[in-house]
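A single chain, nothing else alongside it, follows as structure tokens in the form predicted on its own.
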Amino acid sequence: MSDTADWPWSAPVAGAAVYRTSYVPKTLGEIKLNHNEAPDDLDADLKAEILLRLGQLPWHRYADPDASRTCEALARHTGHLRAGIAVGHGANELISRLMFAIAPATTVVLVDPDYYVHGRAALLAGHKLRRVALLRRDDKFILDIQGIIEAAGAGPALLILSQPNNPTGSLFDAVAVDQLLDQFPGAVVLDEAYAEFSGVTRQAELATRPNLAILRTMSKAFALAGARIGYLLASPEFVTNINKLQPPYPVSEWQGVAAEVVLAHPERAAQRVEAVRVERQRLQAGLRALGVETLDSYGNFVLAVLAQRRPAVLAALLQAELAVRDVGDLPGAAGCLRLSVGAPAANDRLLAALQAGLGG
């Protein structure tokens, strides 16, 4: 039997590192502020409704192969046509499906910094990756429109970027996004994982811009990170093409029921979003009072710019059993930590630990 090292692995897979997350198991006293999860668990009555419905299902039967009920629930929630919705095992699975659906060796343009899974998925699919640094202006990052267009070349190419950006929290200027949608030679995918917190979306333009697609998740505002439910909004033709790579049963019955129950109570997510916005503002004010630079954020997290103080602050946070995301190795985010907005008590503890780490 030959060694697996001799197997004909694809070049992108053979050269890639195994995916590693900074996940830290929840232990007594530890506060997780590193994955931009909801600060509170799903309401007990919604959990009970989900469990009741699951108990009434036949578990020995496969789920709906097309996730029709889940897509219909998403169509009611978003107002988007059912044929233009795809669902998957989290937005990450949809990102991967998208990368394998486009032609081999397509030019994929990304900005730096941005959500790292975009680049990883593009490389694993064997595409030509072009990165364009975001420009810093005053208290936010902005898009280098000319640089992005030039990186795409003659096209067709794919541009994918977070709106608002992760990890900076910046919301890109509407006019700049218009320019990209008008001029980019190919498809533009906006990862709107944090749209509920920013209140900004391009969904209304899907009907008139066939080159536009939008990614969303139920992990953040809907407190369903553990369920892993992502969805994509686009034209029916766009969805048909990426669904050619859809595995049978894209979501389980359990995932589908959880999504359907939670989507039937949108006011719960709206309350959670408002609470996060209030705490986000308080956390940013607290950071600035400590002399820590932080950009205005439109997500459920803030970027703390610590420069040379980053190692000492990170050590103090770990000592205080606070898990945060160290993004200092990302291009354009050197010396930075990304801090998820937690519950009020968690944010108080975070600010106290930050003060200690800064020598205050």
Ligand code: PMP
Given for the second form:
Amino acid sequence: MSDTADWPWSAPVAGAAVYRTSYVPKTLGEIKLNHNEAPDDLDADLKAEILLRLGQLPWHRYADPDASRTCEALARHTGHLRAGIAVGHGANELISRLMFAIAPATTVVLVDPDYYVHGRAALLAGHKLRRVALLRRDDKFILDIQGIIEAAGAGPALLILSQPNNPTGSLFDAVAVDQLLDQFPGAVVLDEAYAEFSGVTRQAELATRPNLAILRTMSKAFALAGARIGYLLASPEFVTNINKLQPPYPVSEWQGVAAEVVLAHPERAAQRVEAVRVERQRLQAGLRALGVETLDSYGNFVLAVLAQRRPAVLAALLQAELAVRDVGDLPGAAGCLRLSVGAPAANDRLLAALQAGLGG
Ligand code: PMP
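Okay, that one was the form predicted on its own. Can I see the form predicted in complex with the named molecule too?
Everything in the complex follows now, all chains and molecules, and the chain you saw is the first one.
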């Protein structure tokens, strides 16, 4: 045997770089507005309840292989049937699972710009990617329906898009989404990671549209990004198929307890969402007052269109220890920064740093 084992690693997949985004290790005083997290930590009483329940669990026992309690809590919360719910280690893991569950060499249609992980997961699973640029109309981005349908081609096809869109914050028009659901010749996955902020979901149509699945997360409105809990709503058939690829314990007992406790207090998420909406409006008004174009947003983040002022603004924000997401390298988002809506003090600091960066 040689010293250096010949590991059968797969070759790197072109275009599917390691997902790092703009993760920056926390520094003292740093304000994270780069990952669209909830502005504040989970309520202290809910954290205490989770910790208490974790202390009562036998940790040497494996978790429930079906994550039944978590799925039942999600069924109660969403009103969707239990058999049509899959849970995973964040929506990200469900996106990967989905890509490996569908037929090899499926044509995966994406819009540009959109959430980077969709394309990366599709490439890693060996699918054919077709990217269709969003069209800019006034203060929002809209879907190129014809382009998307044509991109599907003749073989098996899957369309995945975030609604509202990340990073633009745009909410696609109901009529356009209807057209896609009616006419796209394949499966459609709506990534509704920010649905609590937009108040818009296609969940009611799952019963009548077998080609539709919806992704959600507890990382945003539920302030549990660190716990990694995502879920998918679809038909029982769809869930059976995606769960063929499910790891033996889709969520740990700890994740399950965190989800159950937080879902038992939906009013906390509702308050958080309302507070974010108020701050989002204030942040956008502040940006516009500084002469920065920003599109209407339906998420917990806003897109700031800075064009050639982007590098100077980015430098000023970093100087003020404000981490934001530089999306200037994404097709369709050149010259833009994505700013998560933070707590009021963070947003004040963001606006002040922006003003400095703009030379004001
Ligand atoms: N979908 C979209 C559109 C997102 O923006 C994100 C997180 N940034 C995710 C999915 C991933 O969510 P999770 O934390 O549950 O993996």
